[in-house]
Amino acid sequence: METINYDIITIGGGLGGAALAKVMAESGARMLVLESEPQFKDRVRGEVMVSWGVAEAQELGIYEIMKSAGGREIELEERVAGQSGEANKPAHRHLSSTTIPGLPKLTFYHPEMQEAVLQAASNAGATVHRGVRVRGLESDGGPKIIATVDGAEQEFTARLIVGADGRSSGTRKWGGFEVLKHQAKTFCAGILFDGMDSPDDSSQNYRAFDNGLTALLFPQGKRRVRAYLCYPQAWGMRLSGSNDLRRFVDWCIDAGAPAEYYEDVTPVGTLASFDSSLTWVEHPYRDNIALIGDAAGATDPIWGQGVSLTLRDARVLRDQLLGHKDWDKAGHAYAEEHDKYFTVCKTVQIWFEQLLVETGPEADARRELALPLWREDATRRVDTFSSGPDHSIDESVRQRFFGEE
């Protein structure tokens, strides 16, 4: 069996590991991504990349070509809050003029992001093969893997092995890392709606204190929205397929969104739920392997975080590796580095869910008593969703969070 060698071979070609093959390429190193999907489908979800995530895929020179593939600058943010039922008001905000990197969000279709982005990694001279099955990967005596490539079995190795393969990771199994887990107490289910008369220059937020809904609406532009709701597991449904989309639909309305909004929608593609549990490794890198994306930490999505995640991931990575000699130190100080802004979002996620998700009578009472201090004082709610994770999370900051100081 013919050997290859390259210096970095990704394990996954969607957002992360395109982006960084693409990088990497372009300072010069030999680079193959082996992606499983030989056509990317649509996995509900992706499909919003907030200001601090703009920032990080200009970093990486790809923010462009995500605009030329459908890409939609979403300027404008409106939540509205409260016990459903009610005529609650909403809250406007104007992202560029109100984060810290003062950027709109991004909404877009991710298989069409995931294609434009992978295309550019092989322009810029990487070796993309697509429909592979990896069979494993052996880290003694330096990283090798093994792989079907077109119906033959290959043998890669390479200086960096990079696992980009998603939450259900095979990297990270082969490569011996540990999974931590914070279970989620909701399911997210997701579905694109053509014909929906919902604003088209602003993303819409809705949740209802009493019932532990939200609904989220993503423009995508001439009527196009992503839609997704977040419900309780404790009510012991998964939202899935055509039968249950009137109860999708029921749900979001009893989450505070416009009936209207739903009235003479299209769905495109199907339905479907998913597990909402914040999963991580600490540390993702050992033995010339390194963890980026959902591979190496995946939040809820409610709280749009994940390809923003995924392209810090990339970016940090390429730094480190341009910037030492030794790319096993580089591999330590990105881990390093990732664990410092990962712990920001898991912990700030953990805050808002028990602040804002949560339901029953100590819930209720912790939003009474911080909501109407953040009302008077917006910087105690803490920006990290929109502005990112580069902040302290000491206990002086939780406790004015939660008004508690």
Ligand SMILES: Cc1cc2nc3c(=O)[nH]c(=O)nc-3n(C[C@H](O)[C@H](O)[C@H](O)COP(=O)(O)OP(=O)(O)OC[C@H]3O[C@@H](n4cnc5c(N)ncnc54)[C@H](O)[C@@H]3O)c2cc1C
Second form
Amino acid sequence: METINYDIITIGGGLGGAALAKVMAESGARMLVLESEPQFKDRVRGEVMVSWGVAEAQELGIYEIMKSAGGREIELEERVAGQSGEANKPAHRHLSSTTIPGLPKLTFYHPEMQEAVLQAASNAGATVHRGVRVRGLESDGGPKIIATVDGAEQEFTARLIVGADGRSSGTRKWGGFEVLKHQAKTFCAGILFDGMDSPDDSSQNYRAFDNGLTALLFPQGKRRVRAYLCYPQAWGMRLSGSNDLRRFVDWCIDAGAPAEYYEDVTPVGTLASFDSSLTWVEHPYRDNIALIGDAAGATDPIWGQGVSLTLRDARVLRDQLLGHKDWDKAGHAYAEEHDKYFTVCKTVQIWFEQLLVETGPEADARRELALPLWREDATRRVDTFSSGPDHSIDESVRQRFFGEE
Ligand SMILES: Cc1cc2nc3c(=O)[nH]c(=O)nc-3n(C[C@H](O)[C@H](O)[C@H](O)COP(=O)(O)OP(=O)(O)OC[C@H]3O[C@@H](n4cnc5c(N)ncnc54)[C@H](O)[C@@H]3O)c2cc1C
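Counterpart to the form predicted on its own, namely the form predicted together with the named molecule:
What follows is the entire complex, opening with the chain shown before.
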């Protein structure tokens, strides 16, 4: 069997693996990407990249590529929250003038972006094998992959293997990483609609405190909209396929979304639901194997952090690899940084969940205390979701968030 050696192999060529392959190939590294999908299809994934993710995409030199591949800049955000059935007042936000990066968000169709960024990696000189599913790692004298490419078994070795293989990462398991979990109380369901009459220039967020429902709308242009719904796991249903579509729409309306938006919609792709639990690995590097993107840490999709985190991982790992001759040191330095910013994302997400998503008397009491204070002083609402995870989360920040000081 032929053995081919590379500097870096990424297992997975989604946004994380492809972005890393592009920037490292540009820096002269011999890159191989092994991607199981011959062609990307809709699997209900991130279709909004928040402002701090836009900054990461710019740093990686993929932002213009993403815009050319159909990404749309969205400057306005509209949020409506309160008790269901009441006329709750919308809050509007202009992103470029109110976020630390001073940038809009970007909406897009995920499979199109994956194709575009993976093509950019190939254009930069990375070798990309599609339709190749990696089934294990051998670690005899350094990590080694045996995979079938064009019908022939081949052995691949590298200085560094990067697991960029998503939420159910095999690399994580083969590398012996322990997966930690914060169990969510919600599922996140998503579907793409055509023919939706919602605003085309702003994202929409509707939340009902009494029933625990959140509906989100991200316009992709020409009345095509990615619609998400966050609903309690306690209801015992996993919305999926066309039979559950009516229920999906009804629950979006129960979250406060205007019924007329959904009147003439046509589904594109399938309806699918995901457990919103956080899963992550502490220190996502060991023995020449690094994890990035969802493989290193997946957050609750409802807060829209996944793509941005994935791009930050690619950028931080690149910076460390370019900054160290010893890639083992680079891997550990990446993992230490990852732990810091992922901890901020995770902690703030759990605060928001306790304050805005949980139902019942204790959660109502938390809201009664905090939300009037937020209306007086918006800086209490920690802005990591749009502005990024370079934020203190010490006890005084937590107390101001909950209005407990
Ligand atoms: C319902 C839902 C909604 C979301 N909404 C948002 C949002 O609005 N905004 C946001 O920022 N994030 C969102 N996310 C999260 C976001 O989609 C992810 O964080 C992001 O796509 C992770 O990118 P990745 O490259 O790490 O993984 P993935 O996109 O999962 O890519 C992994 C790649 O690895 C390949 N692969 C897997 N195993 C193997 C193998 N053994 N061999 C070869 N290839 C393999 C897969 O085919 C895939 O292409 C959402 C997620 C979900 C589930």
